[in-house]
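Presented as structure tokens, the chain that follows is alone, the form predicted alone.
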Amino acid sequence: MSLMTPASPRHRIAQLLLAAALFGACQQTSGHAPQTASVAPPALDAAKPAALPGLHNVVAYAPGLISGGVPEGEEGLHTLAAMGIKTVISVDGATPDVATAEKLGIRYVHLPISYDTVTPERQQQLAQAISSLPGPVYMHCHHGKHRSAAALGSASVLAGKLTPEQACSRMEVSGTSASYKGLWKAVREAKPMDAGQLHADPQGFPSISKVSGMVATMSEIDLVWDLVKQAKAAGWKAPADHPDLVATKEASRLARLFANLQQDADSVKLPADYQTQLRHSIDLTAQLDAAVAGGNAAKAAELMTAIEKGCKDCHKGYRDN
């Protein structure tokens, strides 16, 4: 009797099922993501910044640059895989998410900036960054609005790709506020590199660079901000599209972080009139608290206006010169 007997049809049937659920497994173990249909960059000439899945702000600057928002979770990098980026650069503070970058065959490169200005140095390593580095670059900071568009627009200059004049028109369209005196200025000055000192080793740029002090907590405000006025529009409860954000916990953690700049040891240095806004916006922020935590919507909405708009007085004075 031969050993090589034909299957009968239900132990074929069990075979394929195996194959299958073997396969699938393959595939959640691998360490890629599943394929994408692939989607299409912001024209060159587009007026206004597009949306897609999980980016906001998106636009293009030259060929195979691009700036926007910070990818929002998976779905971010996930759109930025299937738009065929295959760098990102933050020149925000928070510390970017390398590890599901990397799962997607992206390489994340961590340069961060402030709102002042771009710095020479800055602006000639993220140069070198956008020549050395695989692209298409996907550029971005928290909102995409203003210092990943100077950063690029700077960039972009120093690389040959565009004048001073394109960055800025590309500035314009990524809505970069006029009130960010020193931004515009370092693309207004910028100046070509020579093309020989465009290029540096793809292994020198940090994936992620340590922020610490005064700018870390202000970065983290700027996330805890765009929770709390989420949690605002939902009526002080939970998104339907972020289910777990809870609005007394970002209201507490937003009091939190302006009181502990009391003992930052940059924020300390800083004048008198500034020490006197940073006390009233910690008591506004502590009464926003108290307001969320009662239940008090229209008194929330109301501190909330007046949190914002001490916000932009004191970086008026202190931070977008």
Ligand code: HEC
Given for the second form:
Amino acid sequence: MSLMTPASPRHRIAQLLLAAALFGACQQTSGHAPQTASVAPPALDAAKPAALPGLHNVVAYAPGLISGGVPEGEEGLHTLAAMGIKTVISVDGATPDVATAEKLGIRYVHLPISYDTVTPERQQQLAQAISSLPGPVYMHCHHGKHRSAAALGSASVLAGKLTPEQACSRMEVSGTSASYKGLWKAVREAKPMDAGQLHADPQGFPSISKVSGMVATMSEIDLVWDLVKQAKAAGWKAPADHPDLVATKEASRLARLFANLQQDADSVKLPADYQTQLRHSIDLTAQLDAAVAGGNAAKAAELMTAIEKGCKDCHKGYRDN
Ligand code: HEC
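Switch from the form predicted alone to the form predicted together with ligand HEC and give that structure.
All chains and molecules follow, beginning with the one already shown.
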């Protein structure tokens, strides 16, 4: 009976399947072909991103090409499977959950990009990946707003599926921030590849790519920061949809990750001003750890605003250009 508890992801998927089946039935009466029971992908002309179980900021760019946030746990991957997705491409630094995807018959490909640009080589690989691997394809970063949008936008132009203008208008829907100038430039300046060069050996794409220590730590910081924000929004208790989240544990983990950066081989090479900013973030996250442990919600809220500003300031100088 455990499968039937209302909070169970499977139950929510079952509801979606039912909704999709009913939707299919309605379509039939209006003369369309009956749909098989599945989660419908968002419409190509949707003006807003879709939220589905375990998936955020989902936007269709072209037929069979969808961008969005990282699949959250098994629930997200189950939704992708129910949508008929055959290939998931991560452009995020975090290591993808290849094993769960494979169990669901989904191929995972990992081709990480940074926030400053989509390099010409990466654009070509991504264009080859969406042209050579089985579709539909779901491309994700962490939030599904900036990097996956630019990655899919530019790859779609190279693959001859969209013009740069069309790709940019889908990026607007994804919510790509104007401050990532290099990401926008990559898409605006993208040009279709030679059709003959679009096909590549499907076996040649990596399921997991090695990223530098600093990128890996930052991906984890991003993930933990999200969890801390969710805990704050739930009044520093476990959120209803995330019952195993322990706020004090995540606040400690955040502080530890920042402290560890001081020994990171890439981080130590950065200039003095960066080191000052890093020390400031280490100090703030240590204080947040103490405030959360001590149940001081007002202080914790104040510190989180300062920490968030720290992320933005440092990225402006050392990540995004
Ligand atoms: C002291 C500077 C500094 C602070 C503070 C900082 N970052 Fe970063 N972050 C960086 C740099 C530099 C990179 C780029 C690393 C690279 O590409 O080699 C980066 C990269 C990232 C990435 C991209 C990882 C990837 O997959 O490529 C994410 C996500 C991120 N940071 C999140 C955060 C969050 C969230 C915070 C605040 C809670 C934060 N960072 C605070 C310097 C900082």
